[in-house]
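Take a look at this single chain, the form predicted alone, given in structure tokens.
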Amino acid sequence: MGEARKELIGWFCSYTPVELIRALGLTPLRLLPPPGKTPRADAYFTGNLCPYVKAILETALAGEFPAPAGILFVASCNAMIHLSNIWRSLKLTPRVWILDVPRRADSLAVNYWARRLKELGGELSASFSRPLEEEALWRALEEESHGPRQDGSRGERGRERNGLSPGRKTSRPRLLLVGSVLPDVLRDMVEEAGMSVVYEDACNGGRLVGERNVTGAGERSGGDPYLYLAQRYLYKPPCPRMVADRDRRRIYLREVVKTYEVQGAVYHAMKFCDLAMVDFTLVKDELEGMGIPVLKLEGDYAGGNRGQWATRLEALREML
């Protein structure tokens, strides 16, 4: 990458709290690769790796991101942990942080989160030495709850690809896409069967934070913006690695199909990614229990078998 933007911070996993970022007066930038092939990456992982985790890393190494003053990593899945690994032993930025994120949403894990995100706070505020104020916190807590913002550090890309409005009709069947980082193809192939997308439950997607109202979070937190942090993250859609949290997932498919009238669902699976294939028994046994039919779909970052998607895919329009 080249010379470093000293504001800039760039940041992977939903679970980013960009919040911490911009309430130093950085700007926090999703860093999302273009699909490809990853032959420089390659030589720095086991073939059976993440394409997703591969593409960010051939990216980098090619120098085609926006070259920030540090990266923040979520260690949100083993492929991730790899990468951060690799990311730092080559010191592809000037800085790297990595920070846990529990797998479950109880008391407990909001705790220790809120104390693990103060900590992180200090150590962003040391690295730049800048004082990170509570203040300035709830700031950023409140900005970030107003929609898409134009420096793509929440739901920027997320909005645009959250599918129709609850409640917007369509003559076409409704349809649920499922998947970690979904490929652009597949919503346009979507599309190309007869069919329009819904709702996107993605990491590029949904499962971003959302709006939350902030007003009334100090009461509800004892005034401690880090408390308010981690609840915010850890009570948004639940993504497939919360694996002690999936009766919460389970109810937010059930609202997600009944607020976006879903008629029928589609899970992206990525190559070589357990929690995936874990997480899909649940999507499935979950709609499927709804009457409405899933098909799996398994690909890389860049997509999969066009030609058996495809059939696939108008097979699933004929049954809708």
Given for the second form:
Amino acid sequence: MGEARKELIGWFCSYTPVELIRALGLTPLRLLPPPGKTPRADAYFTGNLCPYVKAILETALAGEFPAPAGILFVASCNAMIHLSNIWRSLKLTPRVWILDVPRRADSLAVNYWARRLKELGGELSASFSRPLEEEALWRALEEESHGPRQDGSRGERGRERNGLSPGRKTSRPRLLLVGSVLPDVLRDMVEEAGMSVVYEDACNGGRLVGERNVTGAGERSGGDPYLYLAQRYLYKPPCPRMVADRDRRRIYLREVVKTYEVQGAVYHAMKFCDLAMVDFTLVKDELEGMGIPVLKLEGDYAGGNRGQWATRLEALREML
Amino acid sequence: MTVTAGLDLGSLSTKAAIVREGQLISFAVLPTGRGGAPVAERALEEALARAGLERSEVRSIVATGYGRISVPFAHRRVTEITCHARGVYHLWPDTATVIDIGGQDSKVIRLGPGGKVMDFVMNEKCAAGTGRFLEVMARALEVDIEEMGELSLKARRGAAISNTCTVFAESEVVSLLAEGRPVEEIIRGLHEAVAERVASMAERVGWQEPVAMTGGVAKNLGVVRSLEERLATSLRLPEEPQIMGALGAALLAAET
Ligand code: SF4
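Moving from the form predicted alone to the form predicted together with the partner chain:
Now the full complex is given, and it begins with the chain already shown.
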């Protein structure tokens, strides 16, 4: 058991129920690939596919991820589904699961997903021949409710930020960044252009760390941990993929703007991400309605054209 | 008597504008070449000489354009977005939209009250919809870039250019030539392709009338007509569209 405890389960999407993994005594590990070119992965995908997904495959093909015992994919978007299929056929890890997640949050979705989560728990438990105790799941839920998400790896290069403080004092224009996985260079360039990042609505930012503020989640007493788990994730800050949950996304954005006293926003659209294209129009509409200008920057996982970005960011600062 | 200067370091040309008491009194346009401070310096000296002024009489200098960081003697750097908006606002304060097509960038700016920039979009990485695109095509067609506008106005229709990528469009142009399509029609097709590209940017910022056009490409009447047709509006054209960024920079220098 001691040996087995060290077993890692890799994940990519902020909708991954890491508590299930933890309840089995396994270690969830978010795999964030380093930025760079993706010559090997390019051979498996069409040219106009998400550069983040390509970077993941590239890193896996190069054997640069710590070898996990399995990957828990989430069917978050088409690119991720393609990746899971390729992953499975190339047998990049001994085990592969893919979890469907509803694109909305209501009681029907919660009930459906709770059942699906229980099934997944069963699959994981059978795969590692160890029981999944409800008590252990409750414990994992509790542990995950406090502090930054525990990824269980020091090798992980994600920057799950906890430093997003509403009161962050700054005389510079206060900026909201929106995107999927935000490239590090963008944060630096925003600061170089004389503005401050006060909140990141990203799947390595607020949409991940914010999920513990569950509203409407059931009580533990006498409750079903799978229902609670489903509520916890479906009611977390909604990501662009929650296309049937757009009203909640608008409310969430309005709250972020008020709480963090946001003055301007930058939308980093990962190239070819169709979800971002659709989400951008919502974000722009909502924020501009509040008098907040939104700058769209298109880029890939590593960033974009520095010179062009710098001009656009400076122009945004001049507008503010 | 306050004299200020604006320098606009573009990819193809470097512009200087001198403003006295809020009015443009002289300007100079030089090819950027290898660019940087020496060209900016020369443009400034030339514009000053035309106005009969000494360098010491200039109170403040603002640099803009993609080379704005390479002018050590500028007192301030402002992006070309704000500068073009300011320049156009000076000419026509009620302008709602500015379309600027320069050598390497094209942009559409939406103006609010007081000439404030409300929103803008710029072309993404590639050269489609910029002056550079036309420059490459002029070379492929062996015509002078300055003649393109007039030539295209002679064509009754434009050849369809399906590629927006400069490299592919260039080979498309070569094949059209080989097919015997008249040069005028090809040029008109190219202008339509540029107009289409820029019009979609205009849609993205929610453009409104009146619209002004700035940048070197505004001198090309062929592009202007195609764009007017595309947007179904008439464009306001400054006498010297190329220096609007420099003018805006000089005006901003006076405000500091
Ligand atoms: S950035 Fe878009 S396409 Fe890429 S993984 Fe995220 S949702 Fe999918």
